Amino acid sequence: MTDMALPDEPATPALVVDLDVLDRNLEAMSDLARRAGVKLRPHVKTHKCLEIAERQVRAGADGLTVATVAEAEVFASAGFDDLFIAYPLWVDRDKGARIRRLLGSVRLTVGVDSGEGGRAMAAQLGADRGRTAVLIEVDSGHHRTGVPPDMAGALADQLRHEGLVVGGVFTFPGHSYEPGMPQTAAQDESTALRDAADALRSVGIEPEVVSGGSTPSVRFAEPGTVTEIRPGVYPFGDAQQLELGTCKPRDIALTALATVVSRSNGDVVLDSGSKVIGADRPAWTTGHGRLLDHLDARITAISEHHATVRWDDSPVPSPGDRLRVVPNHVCNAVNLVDELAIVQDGRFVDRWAVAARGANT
């Protein structure tokens, strides 16, 4: 589909998903996991959409990853029954009560990266503390959360004495989101997870789950070390993935459909501002997003409702023309809208709710 054949519906600005590209991306990741002999547990914080999660499971996903208890509640209420909250939760009274309710209908796993966090969880879950498995988060180089890999055994022993069931270890190689780093981050992940798994074995715990994998690094994940991968962005792709080389233009399934509202001095102004495409711009990116059908153009500035594009080619689009904008960070863009417009063969065919939008607690 090119910008000359974009649908008249929906009104712009809107986030639009090409169904054929989406399904192709889902199948490709499932094939990668099958060939590697690992489970695929996609992170649904990217799309927050029940219909897409259903398609991921049909394509072969083994459960889902979520970021919050609220996300777990949304997907559990829709019948998804194997969920991992990949986050070192601080479980207060409210979260404890909600987790106990979830345990009535789902197989729930929760992340932990401190003894304090484990004690709080055990105290709030009470007699249910043994009904949820915990995975210990280790730091594989992103330096955000997680314990050093060689400390995983000591933490596992603490958690075990709190009555929690330690099921294994996980990490997020977030430093894969830098140019030239996906393969290095995957190697760091493998080393960290091997060391952490050995640390668990040193205290008599055999890790059933060794979990890793971001979208940029997942193709380099080491079979035999990881047992499951948790990519999130892969159903859609985004401008970061394009510039990292993780995906190609043909793999971009989600774009912001935008209209030219003004032009002057070689600049084109679109109606897709930060309230639609998000404001993320890592220092290494070439702009505030990309134009899928005009990859040489650069989004040089954004405000709440406008995106300014430096247009070096001709002809320059006219006011009223529609263009496809690729957000830098698709996860943030999706969380800004209530629904996704679904297109197939250049035609608008459906609307899917962003069911877990704002499910941040």
Contents of the next structure:
2 protein chains.
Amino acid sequence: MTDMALPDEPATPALVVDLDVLDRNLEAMSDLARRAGVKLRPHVKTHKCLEIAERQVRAGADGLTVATVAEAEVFASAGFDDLFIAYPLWVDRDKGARIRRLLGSVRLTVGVDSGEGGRAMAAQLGADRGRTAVLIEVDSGHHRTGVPPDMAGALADQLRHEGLVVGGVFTFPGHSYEPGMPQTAAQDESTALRDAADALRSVGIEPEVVSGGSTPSVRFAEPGTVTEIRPGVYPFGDAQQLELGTCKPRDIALTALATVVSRSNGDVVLDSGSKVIGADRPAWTTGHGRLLDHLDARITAISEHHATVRWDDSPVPSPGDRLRVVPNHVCNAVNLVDELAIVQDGRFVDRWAVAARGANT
Amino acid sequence: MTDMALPDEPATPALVVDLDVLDRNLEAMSDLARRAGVKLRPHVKTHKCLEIAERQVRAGADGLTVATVAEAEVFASAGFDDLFIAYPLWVDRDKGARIRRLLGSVRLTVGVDSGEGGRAMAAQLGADRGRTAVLIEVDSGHHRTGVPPDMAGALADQLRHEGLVVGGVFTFPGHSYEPGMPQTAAQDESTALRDAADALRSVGIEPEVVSGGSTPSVRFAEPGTVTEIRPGVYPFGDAQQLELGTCKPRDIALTALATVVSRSNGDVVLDSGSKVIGADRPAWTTGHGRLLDHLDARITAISEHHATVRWDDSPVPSPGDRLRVVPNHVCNAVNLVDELAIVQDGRFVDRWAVAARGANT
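Next up, the form predicted in complex with a further copy of the same chain in place of the form predicted alone?
Then the entire complex follows, led off by the chain already shown.
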């Protein structure tokens, strides 16, 4: 899309991606995977963007991870042919028909974490149920979905009797998202995946895939446990990653370009509200995002079209000034916009569609 | 769009609107405005939907409120010709050109809360600067944007000297969004607007418009203070309104239809994550939303595609069961989807586009 007419700068609020920082982040994660001798299957729910997925594959990714059938459909239509839906899908008639269509062009893997889920999937896929591998989701401490590791064998056995092909196990160590926890979560993940893999072997299934890895925990992973990692946020970074120490300000590739619209006392109000940076605000974060060029400022309140910034520094920005806001949770921010403005060397060079925006079903 | 083929039920997660509840809510607010003798100018940022705006006008609304120039453009193209942008816009070249285009078909009013903002607007609108009325935003206790009421006169005088037409004052008593606060916020609003109106009169400007009203505070408004109210959330209601006591479960018109995908101990995991119900979670809420048909259940955690529900009742729902989730903040939920599924008497009868989804600039 480089031939379209681009304005000097986009209207605010807008999400802007620094291309050089993005490429550096992609290269760094590919290096980490290469050095660890594991496959990199990035989670594209973070960016939902074909151009970034292409760059991830060019940098060495082996296949992609998605969260929904609808995301799989978007990336499959663009020619990506090795997709893992890392989610314990409930496959009803609609999702069954759509998965069967995907099998025409994609090597598809799907998550399962219950006998009921596996049975429903097998019933809907019918004669095609052997054409998609299933990975058993294991709870490694995040306590969201997934079975306890020692129950993976019994579930695998049950799924096999439903005619499903059990390809291995996966987990999401989401409890890495808290200060001081990335390393602990990585250890929990290794233990859980090793136990789950052993549980599969105990029923005679050699796991081909042992899949883990969140962006905060991935660099602490124990060597030799996993065959692939599925980090999502690393292309962009965000304020959560900054505050967890997973990335540095120079690694932040995506910001919301915002305009100061109001000012009173030490508070500055920006037009980057929750409808462009999202409303995520974990209790341990310092606020509703960060200002990339003013790390001492704190975003103390947010509403749909306002971000209130407490500004103790001087000079305080004036109405009309433009600032760069780092969202707390970049995956939810990207899902709010139709396109990302791409900047390189301070110039806007392209726009990339958020092709899978809203692809929830 | 009633002639399109509709499936028995939409794929989940999906946002579903009960048409009869919606219409009842619209009628109730129109009644309230009629009885109070004030104009109703509903804020359409909540639904961003042409069909609902049409129903609001049919039920007696006088014009619409929007939050952005982009929202104004969407509703103007559909023929709505009386719009108030209730936001202290920073009018740069781009927004100035777009406002001038809007003036061709719309009676447009725009918010201002600073001399700089007014000067920028006047400069960009040039010869057209007298064709849009401006309302001065007043801070009535929410402490976000707006000038103190007693400064409204000086600002009005300044704006008038820039060639702008000052039509009156407005406020958003957003501090009504806390338990026990709706009545207090309504009182603060009345005081602030009365003081601001007097301040305008002190510089010789008789305010034509005195505009207030959030959904929680509007029924407590002091008679005779405002000329119009701008509630937004009332067509749908949401979990915040439920927990504030502003509406009852039977008034909830919009829910996220969700499927149980996983279950362990007393926890049930639904597919209605923050990418469909939003991540808003004020500290005073009981969780990340409510279950309309199970008001004792608590949504204890949310991630992009998971809502974890603590379930103390029995029986606990099974994988595959469908439940109705009430988002905490319906405005952010609606902005996440391309269309709303419309249900009447338990049957899906239509789909309405979220026409102004993502219209942030």
